[in-house]
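Have a look below at one chain only, the form predicted alone, in structure tokens format.
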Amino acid sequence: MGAIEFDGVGKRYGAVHAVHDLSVAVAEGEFVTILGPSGSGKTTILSLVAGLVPPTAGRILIAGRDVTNLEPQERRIGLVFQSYALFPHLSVHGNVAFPLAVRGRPRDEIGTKVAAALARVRLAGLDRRRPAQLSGGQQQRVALARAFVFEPDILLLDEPLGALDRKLREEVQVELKALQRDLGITTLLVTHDQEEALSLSDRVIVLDHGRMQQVGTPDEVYRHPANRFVAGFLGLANLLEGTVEAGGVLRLASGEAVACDPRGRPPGARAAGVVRPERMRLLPESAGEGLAARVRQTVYLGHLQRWHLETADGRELVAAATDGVRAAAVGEAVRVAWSAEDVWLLPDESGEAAAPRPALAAMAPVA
């Protein structure tokens, strides 16, 4: 039994199918992120859990209780919006106390719980300020305190960090994860920010056009994507496409052969291997391994250097490494190589599921 269970859940808006047959469970105390591009159904799923919209198919259970037809106030859910939705005319104390006040809690209890909540989010002493007197990060923490002060079963976060600048967003991410672990509250986050999803989550649900493409740990969905959409949406991915041959060989369109684990694919089957940029190594042109390429562009990101490459047959590749590694100038001829364990052979385009346990493809170039 999960803290949240989706049992064949679907949602239609007229002819638009926003969510298709969603069946997945979120464990007690787990931090799960729903990740996908705009229009993928992320916020619709959050609204279904909160009871803001009804499903057109399936059931939603919270702690084993069917809440599909219950009103939002009957679900014991804390919700934080991207805009924070704070009451501008109320103080910090008044905003955080609001969920307790509408539930008719005694004044003394409200005071004690609000003080404890503000201390958890490091806002003690700011209880008399109005939202307009707070920074964006402080307002975000007020919204979080208001969401968990009444001890909900579930915490729902609808892109709560989207309005913050990058530096502040990264700081609040650390605070948010620590707070969630401290509270032990089951949390469902919606975001389109891949880094945010990978850094915060115990598991990630990747959506596209209302369909669940993959669910797994951040490492699983990044290193072992279920399909081409997941590979391309979660950061940059180099795809090496070819045809499986006998003896565990993937023959590229250029005629080059790379070793691979065909994972049950018969000779003649089309396949593609994904290699993440940070797993690729730039070598001198004289090196005896890897693929020949030429540097088309370099991108300096401070902590990271990125090289955009082009092979002799016009294939585009991207390599990346931390600052301080061997540099390569625009126009320079290089070799690009990788380790076999850093490459994942994708399913074919028929939509077959990825293997539950990774059978890693060995794609080091062979003679």
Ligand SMILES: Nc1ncnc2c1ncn2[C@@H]1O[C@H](COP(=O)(O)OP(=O)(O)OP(=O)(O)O)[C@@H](O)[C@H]1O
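What you see is a predicted model, and the numbers here were worked out from it, not measured in a lab. In this text, rigid core is short for the largest set of C-alphas that superpose within 1.5 Å between two forms. Positions refer to the first chain, counted from 1. First, how it differs from the form predicted in complex with this ligand.
Taking the rigid core as fixed, one finds a CA shift for Leu90 of 2 Å or more between the two forms. With the core held fixed between the two forms, Gly216 has its Cα displaced by under 2 Å. The rigid-core alignment places the CA of Gly137 2 Å or more apart between the two forms.
Next block, the form predicted in complex with this ligand, ref. the form predicted alone:
Keep in mind that what follows is only the chain, not its partners or any molecules around it.
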């Protein structure tokens, strides 16, 4: 039994299918992110859990109880809106005290809890301010404090870090993770930032056009994507398409043989392999292994160096390595190599049913 269970949940707005047949369970205390591009239905899923919109299909269970027809007030959920939705006419204190005040808690209890929550998000001393007098990052933290101060069962966060600059975002990510762990609260976070999803969550749900593409641990979705969309959305991916041959070889269209683990696919099956840029090794032209390529562009990222390469038959590849390794200049002829275990054959590719779907696509909760 999960803390949140989606059972065939769907939501249409007229002709728009915002969420399509979603079945997945989130375990007690788990931190799950919903990752997807703009318009993929992320906010809609949170609204469904919060009870702000009714689903058009399926059921939603919270702690085993069917809440599909319950009002938002009855669901004990803390929701941080994409737009924060702070009450403009109330002070910071008034906003955070709101969920306690409407529950009729005694004054001194409210005072203590609000002070503790504000200290927790490092906003102590700002409680007299109005939301309009706060920076975007401070507003976001007020919204967060307001969402957890009444000790809800579930925390829903809709792109809560979107308004923050990179440095602050990374700081708040660490805080958020610590907060979630301390409170032990089941958390569903929405983001379109793949790094945020990978760094924060126990599991990631990848969404596209209202359909769940994959659910798995950050490691699984990054290294073993279920399809091209997931492979591409979670960072740069080199796609190698070809035919499986006996002896663990993927024969590319250009004729080169690429070592790989065919994972049970019969020889002759068409397959697409994914290799992450950082698994690509850049070798001198004279090396006896790998594909011949020419450097088209180099990108310096500080902690990383990236090379955009072009193979003899015009295919584009990307290799990356930590800063400080030998750089190859633009125009230089090189070879790229990788090991067989770094090639991940996409399970969804090709018409053959031979490839067993890997366990990572299973929809069972991890708990």
